[in-house]
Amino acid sequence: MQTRRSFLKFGAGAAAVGALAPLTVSANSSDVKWHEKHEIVIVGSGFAGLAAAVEAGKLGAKDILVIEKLGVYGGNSTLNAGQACFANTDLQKQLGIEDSAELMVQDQLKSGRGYASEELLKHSAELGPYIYQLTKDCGCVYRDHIINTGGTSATRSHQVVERSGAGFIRPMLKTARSYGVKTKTRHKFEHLITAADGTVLGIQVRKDYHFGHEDSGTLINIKAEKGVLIATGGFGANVAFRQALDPTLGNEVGCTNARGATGDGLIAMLSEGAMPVHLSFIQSGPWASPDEGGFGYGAGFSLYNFPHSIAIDRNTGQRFMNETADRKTRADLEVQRRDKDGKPNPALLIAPKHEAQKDPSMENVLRYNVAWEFDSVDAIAKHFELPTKQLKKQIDDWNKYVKAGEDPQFGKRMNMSTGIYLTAPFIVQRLWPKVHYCQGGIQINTKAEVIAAKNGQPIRKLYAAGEVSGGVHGVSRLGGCSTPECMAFGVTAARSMMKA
């Protein structure tokens, strides 16, 4: 927040502002030179920001601004697999899946290992059916197939037909604009502007910003009458920041995030007193491939095939994990796969082609050399230098587990493997975790209000939603649970601002 004291801290940068000199006295809003004024200001155009924009439009807001620092909308949200976990939907009922918000919360609390917020998870899960319908009203189209993700006790990950976050972003952006929402790219959030009592008055933005050129563009001040929502996402692409929090997450570990996931909003709020929570809880995706950059095609292939396939340690030719355990469990085990010199020796996901070919992801991983087809176990063993005898025994044992409907080796839930035997030809992909999600951020309450560290009270007219907020999921987030949570708290922030 830009107060007189903090101006001194930011002095060098602000001094270059020139025309923004009135900011040196911010105790009185009349001292600030405002270049724009809006009813609601939303920073970030991902799931949380656009859900807030749509909801605020539905509630009658007349002047909403959404800014995005990159040249395209959607941020990190566009890069996910287009999945969202909802409980008790009409599609689940059609498929005979029994589920509830309570069960979804319990699954997430277990994954959070005692650190997740039951209050926030419950708030998000109970809003799930509303979010599911809101996205459909926006024009999002879901597949008639629901995906089983790791760590869940019911199949609940709904997926849009595009199998990409863009399947949410495009319809929501179009809907937001239909309500008159103003959207602007290349507008980088710099910091908050506050009154002397800490109330957020607006933000300072670098207009016409180009990523990587931090001095590009022009600084302007934007006033927000009802409030500011920070929905800037996580910091997975900021290697220095994440490695300071977790020394194991240096350059050796890839990242699925967009280049803009540098934590700008989080750092700005922290620097001015927002409550930090669980910042070192940084999740790596166990479905990633080391043979492509970013999120890639391998993630979709792994997600589809994990339930009926096996992950093999190349040193032993044996399984080493439950392939549908929660993300942290799998990622921690995968990164331990090393050769005799301690260098990464990525595990192998071996899938039966007769099942893998039912999902479009197979064609992409084969086309781009992210996975390879083999006609026999011997061919796999020879190519990857695996102990053949042990690998054959493991595959034989696995097929016995499929027949029995029980996995005595790792206790994997086998109802998604029924009748799917691991037989040739095989599709094989290497597995190596990539930084994917930051469970830590600034603390919010069930109104999406940002909490101040100095007194535990909400900072007036400041809201946050999505990955920039922390403490929701605890140590490990379950797959498909970020999308609905981002949207739920975006919607919540909009409702709070409209009531303020």
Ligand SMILES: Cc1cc2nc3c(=O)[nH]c(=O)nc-3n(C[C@H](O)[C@H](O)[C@H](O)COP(=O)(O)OP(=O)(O)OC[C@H]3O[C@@H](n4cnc5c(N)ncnc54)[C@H](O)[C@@H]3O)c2cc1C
Contents of the next structure:
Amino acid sequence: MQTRRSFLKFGAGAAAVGALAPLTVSANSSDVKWHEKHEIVIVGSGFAGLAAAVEAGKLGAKDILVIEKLGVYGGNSTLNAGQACFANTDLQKQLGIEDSAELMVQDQLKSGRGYASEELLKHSAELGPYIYQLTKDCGCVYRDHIINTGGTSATRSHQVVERSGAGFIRPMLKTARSYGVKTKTRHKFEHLITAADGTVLGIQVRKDYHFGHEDSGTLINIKAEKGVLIATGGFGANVAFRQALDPTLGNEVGCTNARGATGDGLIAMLSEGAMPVHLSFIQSGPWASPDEGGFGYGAGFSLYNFPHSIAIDRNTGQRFMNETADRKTRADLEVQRRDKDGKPNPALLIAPKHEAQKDPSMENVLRYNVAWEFDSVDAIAKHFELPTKQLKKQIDDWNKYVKAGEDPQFGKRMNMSTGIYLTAPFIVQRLWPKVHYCQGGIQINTKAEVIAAKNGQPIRKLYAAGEVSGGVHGVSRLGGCSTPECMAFGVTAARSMMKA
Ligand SMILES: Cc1cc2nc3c(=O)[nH]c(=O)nc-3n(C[C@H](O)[C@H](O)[C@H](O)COP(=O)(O)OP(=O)(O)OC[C@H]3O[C@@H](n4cnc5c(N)ncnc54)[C@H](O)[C@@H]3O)c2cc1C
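Now that we've seen the form predicted alone, could you pull up the form predicted in complex with this ligand?
What follows is the entire complex, opening with the chain shown before.
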């Protein structure tokens, strides 16, 4: 509910945006003193930025600059679980999985609840096999196991062996550098420099910037001949901004994002008249644990186990959702788990140890008290004060569904539960959603051009890709679908700049 307090915070958030958004440096390019000049300038070193750098290098660009405001490369992409949904790959074929770009788009449109862009999703899904190969050419190595991330009608989330986005970022950074791409950390993009007709000429950057010290370093102007790509990621870590858009997402709500996900690029483009889209669609991850900070180990553990495990409401001892439904469906249902006073009463994910132990994250969730082992249903019921009889019946019923290959309770797709009965010992993790992903951002087209709010036309020489762009996924993004989309639009931006 929007209270007066949160409404006032909206005012403060909006004022902060205004304060952060500087004016255009000059309406006349001859007034600008350029400190550096490059063919292509890319802001942000996550999936979108690095995919663009690699593609531009492949296409023959000779002078590409990638800047990153933090002291390390990769942003949210490095923290990522290393999962990427691709349809129709050689690995899917080997595993007997039938899939197609059309099916992937249909799944995403469903999850987007009528708000997703079919055109942008199609563009991204069709580039999937190219991105899959591009990452392999960079040296990324995929596991031979494909994951069911929820809300999909085919199993398609490919994962790098590191089970972390670092498994993409490191090889891509190396490949980009092999093409001569210059990469600089502690360079913070402040704002765009435009000509009188709105064409983007370059950017102003704070060189030797230290995060949290907004006046650190010195300002320099960098000229971009072919264009500027803004790939600065989302704004999940900017609490004032996200709460202005969704009053329920204040400081007390956990967040999985890197500290640099503050929406700088988005805010700068808004101040240049770019079209905002779906800004208040902010996704919470249903696989998160309230017993650790950030994404942690629990997310990987629950992601692996959701298909063959059950999520239980502590008041009833019963399931309350399809554990592989799309993220929004699950997160909305999880936050409704409350005690009699209305306080959060996180649901329990109950997994069979015999299967859970096949995933390397089990060791860490147990070691760091993010999950616990129990040798009987009675022990779980006693520890978490659940109604024992109901819980026992629920587990018996679930095992019947496993045997039948059908879930009459919530219609879960049971293909990944075959033969995996829920028997002791059990591993139990608590579930409570955390702010994870921004579906909203700046409107782009299938050329990754940034669209102006005033006339719906592209802003010349300005491109955006990745989480800073919006409107692609609608109300809810499916798991594993950001990685390929960020890379697809990064690649697209590079192609557009090289054609321009
Ligand atoms: C913990 C976690 C796990 C995830 N797991 C998955 C997954 O397995 N699969 C999936 O599909 N999606 C996943 N996602 C979502 C996905 O990782 C992100 O949407 C994606 O990485 C965004 O990539 P990006 O290139 O747009 O932005 P980022 O990777 O965030 O990169 C943007 C970069 O720009 C830098 N930057 C920001 N502002 C400035 C500025 N002013 N000047 C210079 N640099 C700036 C940032 O510091 C950052 O390094 C996950 C997200 C998180 C947080």
